[in-house]
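Shown next as structure tokens: one chain only, the form predicted alone.
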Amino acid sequence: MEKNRFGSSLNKQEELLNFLKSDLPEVFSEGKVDCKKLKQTLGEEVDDGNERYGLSWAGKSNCFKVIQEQTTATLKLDKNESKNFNETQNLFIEGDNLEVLKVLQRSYYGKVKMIYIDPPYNTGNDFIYNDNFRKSKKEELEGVGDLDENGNLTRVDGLSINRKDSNGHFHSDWLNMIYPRLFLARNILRQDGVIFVSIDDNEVHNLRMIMNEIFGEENFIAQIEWQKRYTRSNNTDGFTSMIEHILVYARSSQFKPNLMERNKEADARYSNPDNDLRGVWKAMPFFSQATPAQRPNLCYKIVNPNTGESIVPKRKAWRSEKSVFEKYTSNNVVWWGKDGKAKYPSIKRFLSEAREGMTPINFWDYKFAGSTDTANFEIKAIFEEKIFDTPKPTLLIKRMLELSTNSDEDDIILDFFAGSGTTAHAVMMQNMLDEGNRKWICVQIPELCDENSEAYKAGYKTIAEIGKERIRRAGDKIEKDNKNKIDLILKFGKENLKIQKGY
């Protein structure tokens, strides 16, 4: 990053007073904005009110100062560093976060397609960033060992940790870190994007009130669970923590989440016990959800054929009115179960019937969405040794590529906590596999690696060293596979691929 010479960032709080002064020149006063003529203006549709619900902390209304003061930085290209310089689309910035997104307003407002993000979970022990892009790099290394305002002890590379201990704002500190970020984030967002945001049990509950303020909390999509061990740890004091919290949401009613692939497990729910000529087919209860006094015209009798036994449903209706079932009848879709005696009936659905793919649910385990492990293996085969502490595994980030991406447009993806490029990673995988076109924007500041930690010694001084090789050494293992990935579709043809590949 370095200064921009030809002006400041995208103001969007000076395109909003433009476009109310176009539209709505009533509600100036003096060239300001008058409440109460706002008010007039917009009618019910402004609650003035003291009591309302919503999340209050300290630093709060220094939060919107924060997202509307203007940076005058640009990014600043660095051909030495980077790989394919000519044709990748891909960036990986090393800055401050929040500078950076300022930064992207103006050329990728509107325009990326799914954002992910890691962000500090704050657990007493981890970095928070401090957001003042006015100081000089000399008064920076001036404040090493310095205690910030909150009692923080600052670093040269603009971070603290906020204890828990010793600051009476730890939430709050945490909370003016992250809000600004993610109102800048949503402006990226297209209209029909979507953020997925990594978190534990310390903010999670803060956080998904601040996403429901920014984003709007009829645009909550899930809070899926993910598995990341798979054995517990009798080291800890306390309960084992076993899954981390993933907060999804959309930037507007646009988004709709594909569809994930049938698997074998699903697959194997449907048989063929009477070798029907239709293919196989699994039983669904002919009862609703709906009690007889609901709806009562779903309550007629029906005659078991094979028994000759009258049924009549008590505690819940049929699914169907009599004339649908009575096709069903005709259409020897009605089981009975395997002896013909079954005391209520049910209907067959065809798995060639069914939809071709699954609808997601909110619980990822480790087998669908890997684990901890299986990310600190990825990093062990990268690097020959664990130089980076808490990476996410690439098929995590995979399945999120395939809920909100398609192979055949040029999504853009943004990881702003890029940590060791993982999300890099993973949408060069997918890319891969799926032959997409998908391009990916990763930004992460240059903390300083521990002197003492396998990274530093490994050579890497920050973790934004430890991102860029990730990615450069990832991106060749990729660009390898991939070419024998063509060699065998030439060679096979594509439909004996999967088999000769395990793709």
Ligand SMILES: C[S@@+](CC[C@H](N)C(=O)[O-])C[C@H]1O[C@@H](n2cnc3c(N)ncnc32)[C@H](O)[C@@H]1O
The other form holds:
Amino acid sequence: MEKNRFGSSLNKQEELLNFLKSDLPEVFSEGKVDCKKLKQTLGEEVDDGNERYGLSWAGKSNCFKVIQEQTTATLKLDKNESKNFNETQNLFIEGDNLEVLKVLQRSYYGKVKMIYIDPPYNTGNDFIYNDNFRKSKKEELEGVGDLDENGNLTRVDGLSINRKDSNGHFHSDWLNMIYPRLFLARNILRQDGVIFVSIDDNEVHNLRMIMNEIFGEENFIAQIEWQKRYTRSNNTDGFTSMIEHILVYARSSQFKPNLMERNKEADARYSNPDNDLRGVWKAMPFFSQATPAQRPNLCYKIVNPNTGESIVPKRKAWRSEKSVFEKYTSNNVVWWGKDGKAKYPSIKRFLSEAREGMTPINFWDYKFAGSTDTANFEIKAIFEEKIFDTPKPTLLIKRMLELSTNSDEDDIILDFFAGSGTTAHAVMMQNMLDEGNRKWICVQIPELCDENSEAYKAGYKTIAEIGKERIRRAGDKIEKDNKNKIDLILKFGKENLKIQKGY
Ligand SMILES: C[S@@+](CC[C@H](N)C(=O)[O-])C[C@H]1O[C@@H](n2cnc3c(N)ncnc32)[C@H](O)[C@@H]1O
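Output block for the form predicted in complex with this ligand, input the form predicted alone:
In what comes next, the whole complex appears, and the chain from above leads the way.
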């Protein structure tokens, strides 16, 4: 990767300028880009009309300034909090993820295989980090307890509640927070990498628009509906929300999702009613989706050899041409039902010929991917109390890992809204299950726990402390449960990095 004179990676703006200077020197005038000349060079490709499709909001143009601002933050290793310091490559970074993402651009540009994030959803009760906060460190220290421009209490961790009623820029504030972070996250994805973003109904429509803008509509892979709960709540006004969304975008067309492991239900659809020596099979009706008018070449006559009845398709054309059907007949894979008298033929598809895995689907039920209850249960199993309010189940993240990472590659997985550290936990478990060598990086701001919360009472002052402790305990448990895999377990160690600001 190209470096600038400060030794850090070039930002997008510098990269583009260097590219233009070397490839299109004619569009420069006295060292600056001459937009008129650039337009002339690009000709038809430039749309300078006033109306265009896209999402705009108050403060969007400032997002690009935020992205381009160089950070003075550096990472300081905290050896005391680390475990297996010399062996591990896993990182827990404590700090605001905007600055961390800028720091990570230096050494992780294009290196991360999978990103999962579960940001604040903007429900009206969420704490949103104020990006102006770090600029006024001094005032902040003096002004804790003051009200900010929205009337919210200034907190020492830089977070304030984004309320629907007290704030005319409710959606804009959230978009201004998330846009620069997603923009920077894209740079650190590998070309065959992928990002999964959890979100609920409050911002899914806006998030999809900005992800189309940042990642490109052509890199949209799926909007997964995850069934987070399985019972309705009769205390709710209106609809009980049973699902959350997960938006999936690839970095480029080089990303190909892995097949999901075949499950018992899929295999149970195969049987062997005629004791075929080739093994279990399932019947696929020999119809296509096309009408006879659309595919007249697929509308020939077929005779049932058992009844002598001849059949010509009326509503749906046959699945393949006559020569293919004749091949099926000579291979003895045409099925006319158990009594041989079926009204139309089916083709036997043997389990041995089925693909090794199943294509992923965009509905993930709680049995397949866990539920909010599962996640709360996991937290209680580790801490005894429910000391974190919004965890995700490890099974949900396991499904993402199965889709997008491989055990035989040193894939790096990043979560920059890490919360209680579920992603790190899920990666460690997956490595244990398939002897993989994946590495994780978690980023979590030291968000203060409320003094009345279970977490605070249990001795955790910040969410970062909860995340670190969960990872320590989960790592120890995996180690204990797998004594025979001690060489592998060493890699489950954790390093904890703290951001130290350069002022
Ligand atoms: C919904 S929670 C994530 C929960 C996580 N998926 C889990 O299973 O535990 C979002 C987390 O992002 C953190 N967060 C919010 N703004 C942040 C920022 N600017 N930098 C780093 N973390 C931030 C919050 O403190 C919170 O813990």
